[in-house]
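First, one chain by itself in structure tokens, the form predicted on its own.
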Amino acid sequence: MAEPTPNAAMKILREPTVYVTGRQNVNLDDIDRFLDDHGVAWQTDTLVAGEHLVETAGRICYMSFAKPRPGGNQAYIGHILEVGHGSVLEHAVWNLLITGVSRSLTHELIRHRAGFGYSQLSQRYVDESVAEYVEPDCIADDPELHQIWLETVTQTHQGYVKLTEKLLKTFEAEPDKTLRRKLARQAARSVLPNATETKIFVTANARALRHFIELRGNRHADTEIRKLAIAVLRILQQEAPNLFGDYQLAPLGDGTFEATTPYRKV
């Protein structure tokens, strides 16, 4: 059988692509003002507002303002992890947009509950009939493995645009137009598979997302949110190399990555 050829309306994704929507700032005049009232001067060294009040937050605990150890903010949150003082981790937060991860994906993603806030696409308002589709490594490289996954997610793909088409004739004596389309939408999707790609907006603090990184990074692993997990994983080193520099990047057989650190389950 000769490999179905995916029409115009359908993408074939195999990475992820995560966008930094937004990070902390710190207010340093309300931060002096409550130093000053407490008659002492201490000025962090990082310019990372995260790792600014992962710090503040820890020495709120001992007020150790007045005797800061040695060596900066990189230090202090080092021994942080050593000692596993988690909870002043959670007070530095990004906000996250995932894009090109299926559905299969963010079952899983959603599991991560305490820490994390989720706004995800809606298949009920937005029109898969326009879609993209995620293949796993293991599927796309083998031949044989690829026509039939392309076959079949051809097949559905085709599925839910005819039962649109229909569903809206069905409810076309709904006056209201947006309705319409909600209710047709609503029903057509239950033939999509997992592989649908998805898009959502994630609000995870530190704690909870190194939390996401050893379980989700770790061999043992789905690759998919494997991946995931490694590619935030090098945004946040680079976006707060003192709370997230202690991760190694180890090769694995199947050309990804697996995430290690000494400070595990902070």
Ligand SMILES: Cc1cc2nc3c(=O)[nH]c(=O)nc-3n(C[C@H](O)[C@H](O)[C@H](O)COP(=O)(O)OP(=O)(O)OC[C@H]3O[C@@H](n4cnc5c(N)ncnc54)[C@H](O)[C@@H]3O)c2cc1C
Second form
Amino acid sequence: MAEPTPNAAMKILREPTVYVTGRQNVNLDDIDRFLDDHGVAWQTDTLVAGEHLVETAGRICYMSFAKPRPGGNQAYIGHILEVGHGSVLEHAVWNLLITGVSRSLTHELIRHRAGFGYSQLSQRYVDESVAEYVEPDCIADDPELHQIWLETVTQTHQGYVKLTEKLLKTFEAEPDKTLRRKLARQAARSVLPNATETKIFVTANARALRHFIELRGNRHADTEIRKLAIAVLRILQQEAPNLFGDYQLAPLGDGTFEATTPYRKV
Ligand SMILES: Cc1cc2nc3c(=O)[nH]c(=O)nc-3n(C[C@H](O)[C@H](O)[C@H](O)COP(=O)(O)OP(=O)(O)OC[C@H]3O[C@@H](n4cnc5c(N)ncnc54)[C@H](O)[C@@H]3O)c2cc1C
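Structure of the form predicted in complex with the ligand, please, following the form predicted on its own?
After this comes the whole thing, all chains and molecules, with the earlier chain placed first.
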């Protein structure tokens, strides 16, 4: 078979990108107002809003502001992880924008429901004739497999472009241009492969993120989502070391990593 000529607009990706688009703020004025109203003084030693809010929420449960045990926020959250009072971790939230991942990855990602919110790129509204594709490492690293993959993806890509053009004619009686395009794209997308790149905005709390990291940062998870889980973990360990510092990374034989913790599913 002849060398496939990928469309100039067709780009191949192998690594996810994670943008931290949002994190929390603490309203110290109102925390202090609450403490004043209840005749106690307390301050934490963390500068991370999510960690501060988790500790505040946890201390509300027993009104334990007056005489905190030594060790500061790190010891406090360490104890929460140890005894498994996981609901307290739901008060720390991050907004992550994830790109460079395949539709098959996001199909797995959105199975995580509790504590997650999603907004994903629409294949009905967005033209996929400029789509990017995510190639698994074990295929990309083998010239023969890469060739088969490239031919297949190129053919389906070209099929999508042709179908869209013809479907726009099928629906040309439709006066609303946006609706006409949507009708064409929603049918043409049926041939797009799992490898099609997508973008997804994810809001999740620390408890849900920990569960995701444990299931998907595991050696039994699919390689692409494991790479994402490890990338998310590395970011969160920088963002909030007291909430995510208990995870250890161990290299796996294929060059990827596995995340483990003594405090699973808190
Ligand atoms: C290695 C691996 C292989 C997999 N293979 C398959 C497969 O072949 N087919 C397939 O369909 N899926 C598969 N999955 C997906 C898996 O079954 C889960 O749907 C996914 O991992 C989300 O996990 P979760 O439901 O625990 O997570 P979340 O939705 O994040 O929920 C967290 C926790 O909240 C609780 N919870 C959430 N929702 C409910 C509810 N409605 N009722 C009661 N408790 C709830 C549970 O304790 C749950 O563990 C696989 C997952 C992994 C990691």
